[in-house]
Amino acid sequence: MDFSGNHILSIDQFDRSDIEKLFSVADKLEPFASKEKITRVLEGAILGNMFFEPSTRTRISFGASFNLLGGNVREITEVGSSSLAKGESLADTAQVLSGYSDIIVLRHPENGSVQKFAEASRVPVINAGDGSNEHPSQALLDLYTIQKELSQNKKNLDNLRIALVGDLKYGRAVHSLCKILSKYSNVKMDLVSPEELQLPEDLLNQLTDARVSVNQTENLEEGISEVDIIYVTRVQEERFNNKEDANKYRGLLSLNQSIYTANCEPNTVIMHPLPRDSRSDANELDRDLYANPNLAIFRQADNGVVIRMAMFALVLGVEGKIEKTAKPVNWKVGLSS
């Protein structure tokens, strides 16, 4: 892949050898994320940042990163506050908006959107979320957060063994996820969700096909013994068409400190690509596993502001330049202790 001046639009696009060169980048800019050094190499770039369905970590973390690298970001977070609550097609607001762009980060609710909006756009364009379909910056960061924490325990993502609980028909991170899991060899894979909510069958094909040994179960304590992470996600009921068709399977599929002593590795790692719905009749992740070390949401979420660094220092061909401005921090980072 050849990502100096292209959109990233799905995980499609990737090979291991790219997802290696994207995390090699990402590694080197690990003290501009945590602020150990600053860099203005993308000076006078523009990022539209362009969000058309709720977003905290993404719309976030896609701007602090581009400011992390001293460019600037233009917002909008909304359709209502766009010229497309007036019928402008994506095509005409995509000429319009790369016209005061260098990059634009794009997240719509529509499958299939990012793509149109794309082959429109004079400027490339990187899929922050469309619709059910993708979400390729979040399975990158959850591959990369993978790695981190396998790492630890001096295992890698060949012969991982990994349970995916929750949603898996709407969530979109859970689809992009599986297709880079695919690039692997010796994955495991437990699927966890009732019937109604399975993975599409075209992601189960393609994980036959790429060889990864699935196991479908509607039982949570047998989807996550004997795995190195388990990956959980809400249900996704902005997809469904009736609100309370959603409110059956709240709940269904809770994991709390009890569930994961009784069934899990002393070192399997808990992630959420988050939101996690911390409601009462959901609560998939129960607060009692706050104090588990293994829960890595967090770190998990810290890592998407490094791995969009990377995406955007590729795409806009600066990856060799962030030395060449880097310098030291004016300013004290975090509580004093």
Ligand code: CP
Contents of the next structure:
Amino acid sequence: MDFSGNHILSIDQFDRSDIEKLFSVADKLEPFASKEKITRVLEGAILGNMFFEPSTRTRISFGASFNLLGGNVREITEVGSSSLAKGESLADTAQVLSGYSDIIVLRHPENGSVQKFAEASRVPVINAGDGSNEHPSQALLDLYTIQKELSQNKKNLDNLRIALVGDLKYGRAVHSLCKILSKYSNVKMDLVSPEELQLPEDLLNQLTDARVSVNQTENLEEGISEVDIIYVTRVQEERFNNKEDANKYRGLLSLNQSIYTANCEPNTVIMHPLPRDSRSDANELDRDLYANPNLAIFRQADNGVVIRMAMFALVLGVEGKIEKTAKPVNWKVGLSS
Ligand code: CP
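Can you swap the form predicted alone for the form predicted together with phosphoric acid mono(formamide)ester?
The complete assembly is shown below, putting the previous chain first.
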């Protein structure tokens, strides 16, 4: 895959060497993400950060990543504050915004919308989530996190055992994660969901074709018993026709410390793309897991910055210029103890 000057729309574009290349750039960017060093390598560049659905992590971390590389960010945060609300087409929006930006990040509620937008754009477009279809930057940061967490236990991505738990039908993070994991050897996957929220057929077929060993179950204890990673997801209530339908599934698959202790191997890592539903009737990941050192959800969210910096660096072709432009920081990072 040639990153430079190209859109990133789907995990289908990546092979293992592309992923390794991105991760190696991300590793080199760690000191810049943690503010040990500064770069202005994207000085003068403008990111159009276009979010037509709610977001905390993806929007802010894409914006922060661009700023950390020295670029400027312009944003739309909802359909209602854009001219889409006046009937403007996505294609016209793409034509216009690509005249104001050097690269565009787009989140939109319709499956396939980011692809449609990219076809009309004059600058590279990165998919930040299109409906229930895909969320490629999330899968890349998830895989980066899995690799880092496994390396602590001297394991790697080949031979991975993972349980995907929750709404596997509508969860775009899960869909992109399945695609990326299918590129590795001897992967074993437990798919834990209510029957009505199982992984879509086309993705199941993709896993089978890639020789991923799949076990589908509705039983949380069975699914999490012999895995390296538990990846929990929220019921995607915004994708249901009505809220009452979604409410049927809330709280069915909640993980807490006693379930973990009774069923999991000692170093099983707990992940979640977030946001997790912390309302008492859902409580996907109980508060009592806070003390569990294997709860990796905030390390996972932090990794979003370095992965998104690496995506920008590669797409804008500056990955080789960052170290040469590095400067020391002039302020102290973090709270004083
Ligand atoms: N994981 C994720 O996409 O979170 P946001 O919806 O907050 O961006």
